[in-house]
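Next comes just one chain, in structure tokens: the form predicted alone.
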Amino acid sequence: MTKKVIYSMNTAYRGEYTIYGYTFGNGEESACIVGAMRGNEFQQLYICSLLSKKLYELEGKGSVVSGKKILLIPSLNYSSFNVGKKYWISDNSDINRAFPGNPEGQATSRIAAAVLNQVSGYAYGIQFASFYMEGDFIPHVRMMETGKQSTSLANQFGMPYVLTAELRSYDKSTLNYNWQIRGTEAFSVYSGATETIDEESAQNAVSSVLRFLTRMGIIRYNCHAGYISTILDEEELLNIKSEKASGFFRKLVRPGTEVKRGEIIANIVNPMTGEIADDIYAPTDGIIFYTQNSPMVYQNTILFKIIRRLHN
């Protein structure tokens, strides 16, 4: 494992700032994976971490196929972590809609363009996302329509579900998409939590990492065969909402739960009685994709996105 300064700056406050990436192999640029972008994803942080550990443990025995190389950049906003902040301390933007970025800009797009330019030219991009609503979600691969996109090389990584997801406007300013139009294979890989940390997840996440390298020959390693996936479009999840009330938030199913039509998946709460307001149904058969976490919603919110059974 070498460890290399992505990019270093100085700031007002802070003194110097700098990126660290760690890499590991040598040879040709074959697999980039980037982590923590924002200072609430400790969850993406922490799988780069436990596969920073692995890969070294890895990189010791030989297992790096000779003339390969890895980068692994666990963080790119570690001064948002240290002071309890989501975005950059200075002006509150966000690191991943900053991208291609300036290098003579603010910040954060100094930091995107120092970062592309690094990164570009690796074979695979693998970046730890954050979803992009607060809640609980299955484990899956998300993948921009980018026309660039490639479904058959999501399903490499083994994990349940490739979701697939019309390009929006602020897209363009991704890490994902930036590193699609220069070139390289991007996958965004969502374990299921984000200011939290969840082992099992996590551990799922550097599996399918691990699953994935193995697959496009990059490292030798035995691992489980993981999943067959499931590929959906983002416009197929079906949304549930808090129509009638707002209140205390009683979820009764988590991600992954199968439910059947009519069923009561959640209660909204009168903050001031306690009574129920208002009972939440499942319109449909299918499986809970999203749950929102909150204690408390309004009305009108989403409270669940579902997989609808498509043959009922």
Second form
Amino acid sequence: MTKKVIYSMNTAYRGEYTIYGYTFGNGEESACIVGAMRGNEFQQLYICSLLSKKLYELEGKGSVVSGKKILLIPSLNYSSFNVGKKYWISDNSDINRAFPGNPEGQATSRIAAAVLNQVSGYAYGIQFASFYMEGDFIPHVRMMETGKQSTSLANQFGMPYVLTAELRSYDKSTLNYNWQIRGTEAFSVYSGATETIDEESAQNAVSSVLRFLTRMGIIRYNCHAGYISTILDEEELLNIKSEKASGFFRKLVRPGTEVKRGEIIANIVNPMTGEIADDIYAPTDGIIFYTQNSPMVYQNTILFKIIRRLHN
Amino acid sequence: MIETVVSADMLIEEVVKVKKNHLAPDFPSGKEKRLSIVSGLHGDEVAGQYICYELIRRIKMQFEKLKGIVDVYPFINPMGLEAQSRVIPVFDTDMNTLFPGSEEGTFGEYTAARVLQDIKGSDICIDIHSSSVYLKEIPQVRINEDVADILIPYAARMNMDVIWVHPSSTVMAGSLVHSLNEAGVKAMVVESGVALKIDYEYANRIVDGIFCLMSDMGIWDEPVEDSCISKIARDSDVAFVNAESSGIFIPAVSHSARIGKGDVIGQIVNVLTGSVEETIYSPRAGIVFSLREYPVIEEGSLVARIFGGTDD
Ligand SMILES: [Zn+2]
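For comparison with the form predicted alone, produce the structure of the form predicted in complex with the partner chain.
Below, the chain from earlier opens the complete complex, with every other chain and molecule after it.
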């Protein structure tokens, strides 16, 4: 394991702020893994810490295939963790909206440019991402439809689902998009939680990455076969919202729960009276893919995303 | 006539409401032109609050001159204004990245979709911003390159010092103005001053500019002269000046003043040692188009933009 400086900059009160990367093995740039880009991505950082330890052990045993190099960058933005902010400490900008970046621009733009420069050229890129809404997911690999994405490669993670997503307006300023445009096969891995640690899904995320690296011939590691991934277009997920009322969100199902059409899957509870303000019904047979995890919700918030069950 | 464009119950008891004032002649012919004025997308920018007030007040004073429709939407992010938050409180999202939004989306996207739908059909829309807490801006219209030829004749009547043709985030994909232009509404951003403050001189000039435009459109039955000829700024006309050190910025120039090439813009000082870390010089002759307002600086912070000739 070699520690290297990815980017370093001067700050007013924190001294020098340095982003570190850790390399395992030597030779061709085979796989690069990027962890937390936002200051609330505790799960993503935790997965990186587990992965770092594991890769160090594998390297020690000679299990990184010779001539292959892996780069791990656990956090681009640890100052935001330190001050309890989601976005960049000084100006609230989001590093994952600053790519490809500008080495002469503002801090997040400089970080994006430096990181992209260091991670370009790797054959495979893996990012532990978080969703723009708080909540819990079925673990999955997400790929943007840049025209360069490969779902058959994404299957090699052995995660339950591979989600393909149409480009949204802001996607062009993300790491994943710019990575793909520069020729790296890039994947975003969503492990379930963000602001809390989910030990089981963190371990599963580590296994998925190790499985992928093994199947790509970068490490030697005995791993379970994992899932045969179901490929799903993000558009196929059905949003269920709190259309009628706000209040406490009492959810009756979890990600992965199978639901029947017409089943009550959550109650919205009036905080003053304790009365049920609204029952939320499953509009279709299906599997819960995403659940909101806030204790209370606004009206018109997305509470669930459901995978429609296809009847033959 | 005051109308609610979109509303949603917040967590407990209160309701967030986006409203508009629909000003129209008492006996419309059905062929009136329609101008929409929007502000308060960013909750820390308050200049638009005064501008909307003053515009409505002046229209009501001479209501008989109103020959078209003026729809005023003063607060698109009302809870941001209440909570002094640039982004949507609770959701922590910049409202001006969510357009065109979605009826199926979560609160912010849903609100964006409804607001966009309501403004569609306007001939022209002006989205009023007042910078951020970091920079003070000269009064300007901002438009994106792809619609510059169409918009410049209208922007030129807005009584502003500069029309900046630049891919600013307020006119790029995800912004209200971008979605409106795609929907065939001529839409532009007015930017001036600094967040959290109202510069009444700038604000009154913007109101005068809106009357110029209304007069041109046949909405206001009185000739109105603009008092200022806008200069058009292309990207090569504007130099960005970023700090290469950290500390506290002490300006040596006034905002909107003339500056010569090599003149001192300001210094970055170390508050602990009492020493000067960096003296920042102007890379070209021109006017101080933007000047750092918030004094705490990190490496990369934008200190000034200079509008003038080229660097040599
Ligand atoms: Zn703004």
